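For reference, the chain that follows is the form predicted alone, supplied as structure tokens.
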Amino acid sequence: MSLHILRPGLLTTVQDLGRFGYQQHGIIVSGAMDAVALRVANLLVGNEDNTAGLESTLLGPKIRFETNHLIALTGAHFSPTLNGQPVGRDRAIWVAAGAELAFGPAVAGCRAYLAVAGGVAVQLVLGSRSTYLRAGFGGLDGRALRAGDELPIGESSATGAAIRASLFNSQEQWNQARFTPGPDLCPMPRPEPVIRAVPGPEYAQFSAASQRAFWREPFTITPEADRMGYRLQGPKLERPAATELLSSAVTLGTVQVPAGGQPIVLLADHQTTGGYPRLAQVISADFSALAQARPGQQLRFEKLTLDEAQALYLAQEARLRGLQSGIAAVFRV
């Protein structure tokens, strides 16, 4: 069982869940920039969560299916077509060998992701499929994807293949369930997206001004945005006591600010360490939103408590459990 890479679109990579365990020796974790996209497109078609998909930014593939699959869009709405007919998202949907899966403009949104029941099975690179693109390794031979490619998908649990029986026609080339999550997992990402942080390590060494500015001010994302990080513009953020720093963790989702006083938010594919002040952290419920912004948007931060943070977290996965003991009990083989 494979796939077919028709047409590659801008940047599309094989990425799970990341590399963990490494950091300590200057490994990051990399994997999804919009985590929780991937997994809701795996518990979709009856994988684990961690299972290995297609991330697309800012312009999808072309895909060719060489045997029948199951499969889920997530993310960023690109104007999905199979077979050149328009086909919904965040759902399950079957497809025939020899469908063609394309992607149009990007509607909302900046990444897109693609699971197929079983998953992409490339090769384990320190117990992870994701493509760290800067050091070559993982993926399919560390690089994203080009025409021509083939993807070869692994065995589907008993519950994708439930699944796939459960919509299985014969008389057509595809057919897609009806049940989808609910907005909560699955929302359409925002123009103007307002992003909730806590302060960092180092948010009280930076004038009241600059904190006020950072909350109540918005900043553009740079055209130097990548999987590494976004750059933003916006107000200038000052330390009044610009001493050195020691390197320190950094995370996911950390603000760094440079001495020009122009943020930098790091995404999926960040450094371990950094030697920027760490003014803010972005939740970790507010990362998809975070994933889904592009160059040239604006987005604001906004003040919350770790409390806050952690509740927020704790209600979000429990949406992810709930959706895949809802799946199981629907689908019980």
Contents of the next structure:
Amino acid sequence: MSLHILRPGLLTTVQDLGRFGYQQHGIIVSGAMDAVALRVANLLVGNEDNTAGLESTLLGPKIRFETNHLIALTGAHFSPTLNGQPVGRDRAIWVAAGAELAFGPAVAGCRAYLAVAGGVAVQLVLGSRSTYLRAGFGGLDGRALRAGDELPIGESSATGAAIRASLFNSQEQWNQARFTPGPDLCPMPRPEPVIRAVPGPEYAQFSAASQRAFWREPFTITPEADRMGYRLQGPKLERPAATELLSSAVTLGTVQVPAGGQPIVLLADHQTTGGYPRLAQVISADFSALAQARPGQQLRFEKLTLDEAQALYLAQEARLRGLQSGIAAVFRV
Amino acid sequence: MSLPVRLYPLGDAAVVLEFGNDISAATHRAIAAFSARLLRQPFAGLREMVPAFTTLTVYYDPWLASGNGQHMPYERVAAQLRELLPVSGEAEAAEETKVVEIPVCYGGAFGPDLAFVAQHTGLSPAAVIALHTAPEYLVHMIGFAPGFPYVGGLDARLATPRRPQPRPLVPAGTVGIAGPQTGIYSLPTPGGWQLIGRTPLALFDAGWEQPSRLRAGQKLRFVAISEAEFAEIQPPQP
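Now that the form predicted alone has been shown, please provide the structure of the form predicted together with the partner chain.
Now the full complex is given, and it begins with the chain already shown.
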């Protein structure tokens, strides 16, 4: 049971939902940038939502399946094909041994996910299979995938086996489910997303003009954008009393503003602590939209209250849990 | 004595407890005491906590903290944290009393900036080493890189500005000075601190049960060793 990497794409890594509990040792959380996309892909193949899959950035990989598998593709739209034929996204797909998955043009979004029933079975490191590139552990030898890599795949769950049985068709190289979760959980990434945020702990220290500009003006994602964070370019954001702050913990979605006045949004591989003023904090329900934004694109921020942010998160989580229980009910074995 | 504690949200999945604004041993003890209390009485959805100089950031899973969607998570978490307050830094902290000794070979190839620090501070290299090995230091927090300790207690006479350009690669174990602070590079990374020596001890290993050798709250002392002693402690290279 393995996947054979023929071409790695631009940056393809093994990710689950992240490594929690070690930030006090300076160890970042990592994990899928678009966690909702990975969770949906896992649920569609009968996995637990925290199962490890593959995250590809901007340019997809080419993969050969050495045995029969049940897979799902979510996240960015990179024109996937199986044996050269366009294949659906956001649904379960049965693939026969020897089939080749490839990606074409990146139509929308930044990061695509591949889940395989049973999950990518690399070693757990500190409770997670996520790749931590800078420290060189997790995933496959702590690095991005390369051509020639073989990835072990674990045992499918009973639900995964039932989904696979429902799709099995010995006449075909692959066969895909009609069932798909719909745009609430699988939205089309937008070219100029509106990212919702709440004011951060140091919001009040910024000038009124800078506060207004932050919510009103567009920001461009610069080429300095990776799994650690996006540097944004836009109106200069000023903090008149530029006192130094003591370093303190930072988190996913924190918008920091160094003295230069151009914000940085922290993402999955963010450092554990930081000392720049925190102007805003992206809401958890919009982490997916943020992760799907590409370098060169523009984005805007919209101001919400904490209660609005919490309600949106809880609604999103309820939909994910609804998908999980719905699939379990249909494919109960 | 109990410190005033301010709570504020850091987004919708974390809350910061701010214990005043002094970098001090008392603040540190209060944060350690509160963490220990929270570990004994965790709330539903508690994920992890990160101590810093004056803050403890508590991360939670908002769904579990909300009682599966029944309540607003932040309000519920904040209320549960307030129930554990006030905290005094005196008796309660499970403080490490043992001082961890960090052997350091100063100068030479291991400490290429020892001469610069000596020149900047107007001291002899031997005096720099004597002042650096004298105090008992406190690890306030681990950050920047896995296992990297932010250490307080450097003798003010040793304060030296960072290098104008960071070096592209500082070897793991290198001991540096940056302004009024000192620390140890735990992994090979770029770095702009003034490098005065190196320890043969590994500070971080993902395979260890506690992957970081040092923890916030520990006390440490630097002990000067020779190159021969360094080679003896040095684990065999793979």
